[in-house]
Amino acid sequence: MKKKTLLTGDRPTSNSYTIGQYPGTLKARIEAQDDYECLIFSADYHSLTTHFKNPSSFRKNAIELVKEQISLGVDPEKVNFYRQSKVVETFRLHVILSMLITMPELQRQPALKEKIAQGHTLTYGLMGYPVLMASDILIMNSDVVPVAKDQEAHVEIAAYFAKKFNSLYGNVLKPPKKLIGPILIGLDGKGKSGKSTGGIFFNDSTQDVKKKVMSMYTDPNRIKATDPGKVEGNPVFIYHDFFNDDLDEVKDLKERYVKGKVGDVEVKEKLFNALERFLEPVRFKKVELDKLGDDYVIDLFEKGEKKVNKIAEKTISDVSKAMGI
């Protein structure tokens, strides 16, 4: 029986991801790589649209981006990785779904006016940022797409797109279905952990880590240890609850907090510790990763393109076919 696809990728503009992104994509892909056919694609054109400036790194941030996902327990020998940029049929598809959306549906998306709030300027590429995103998904005939909450829309308007071209030119394209992540808080604990709002980031060192934890967000109403704290929305128990492989450990941190018998140096030392403990054996993967040198990533992109581009090719000349053109 044929396993049905996943599709998820990333934008290059940094060289290493926050343990935010974990919960969500980073690990849905690892607990699908064996019951799907998993695309891993690099989005080196989806970061021109906030960072055309400089594209020079997103080669190597790349690069750095699988080796960290090899080192989280991705296997390479159960998923295809490959650069967005090199799989051209992607912005055949591009052209082709900007005409079945209007302007007014484009700058009514969320995540448009989240971007425009953290200044970056109002280009066409960014405009429609969601049709190329909806292009890279549809050319891959794709079942699934792993995303987190705030990001759900994409894969919505990637599924209508599908339908619409469906209705006007036959049954081609796949809607497809979103696999909803959670959203880590951010360690100051307003929005999201990410890599443009800031957090811990898998490629930190020891004492950055613990710089970061100890001056996390805890319960703003706490003001000595031996107050009553709150637990629940307090971002360095949502922490503990995600990283902190010792549940009794947490469950006694908890009712502690909650009687005021415990202060929140140590609620945080422990949450250090954890972390610790999960980045750790990651670190040490990423070191032996990076003895084998860029050309062992570059190698598996060439390896997923020359499979994933005769999918792209399949779509876009059943699309071609259904259009008459």
Given for the second form:
Amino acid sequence: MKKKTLLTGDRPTSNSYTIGQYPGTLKARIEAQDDYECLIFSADYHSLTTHFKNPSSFRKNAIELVKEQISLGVDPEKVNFYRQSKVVETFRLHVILSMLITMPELQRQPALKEKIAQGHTLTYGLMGYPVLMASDILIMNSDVVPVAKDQEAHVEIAAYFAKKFNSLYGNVLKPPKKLIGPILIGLDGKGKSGKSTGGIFFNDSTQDVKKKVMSMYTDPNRIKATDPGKVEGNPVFIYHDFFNDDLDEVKDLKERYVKGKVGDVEVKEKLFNALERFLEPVRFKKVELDKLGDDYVIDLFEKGEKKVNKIAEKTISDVSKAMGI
Ligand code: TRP
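Right, the form predicted on its own is done, so what does the form predicted in complex with tryptophan (TRP) look like?
Now the complete complex, all chains and molecules, led by this one.
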């Protein structure tokens, strides 16, 4: 039986993922690689929507992010890596789809409001972010799209576009299903641990990880180590739950925490140790990959692009036929 297609992408606005991205979209890639045809791309043109003034780092960042994924367990023999900018059919579909949504609908997007609140200029391109994302998804005939919770609405818009197109011109585009992963809250207990909000990065040094863990927020109402503390919603315990493989230790810490029998320092030190157990092999693998040089990743991209361009050409040909252009 033909495998279903799983598609996902990241904007290369940074050269490393945060560990907060691991439980959601990164883990989904590793778990899906045997059962799905996985398409994983670098959304370099999407990065322009907010970083159009300084795009020169995208190229290198994209390479680093691929190496990091491989270090984490994504198998380059099984998945297809490619760059969004190398699939020109995406941008043809983008123009067509841009007629199928109104400005007020785009303006209502929560993700757009958030970007404007962050100070980004509301350009025509930024407004069209979900249209481009729908084009990425639909051009590849994707079945599932694993994304973090904050991108959920975008996948729904892609499904909306597919249905709208099909109702106007005939059944060509496949409405994708979303696979929503958790996003970890930031180290300060607020927001998400995204690339822009300064979480713990996979390329942080041991010293940096230590510094960041020791300054994490805990239960704000707890003043002394002998005060009973709260575990729910406490960032340090949320990270313990995701990253500490020593379940007995986590259980013991929680029990003592609520009784006021353990200090924040011990809880954090144990989290630091757990994170280092997780990060150390990833760092090791990354060093090995760095030795292969950037061309290793460029070759992977080119191999992936050969394959996905065929899919994209077929889609655009079906689209054109259906529309009679
Ligand atoms: N918007 C996604 C992010 O910021 C990146 C992205 C662009 C994407 N196009 C996509 C993700 C298509 C999944 C599918 O993380």
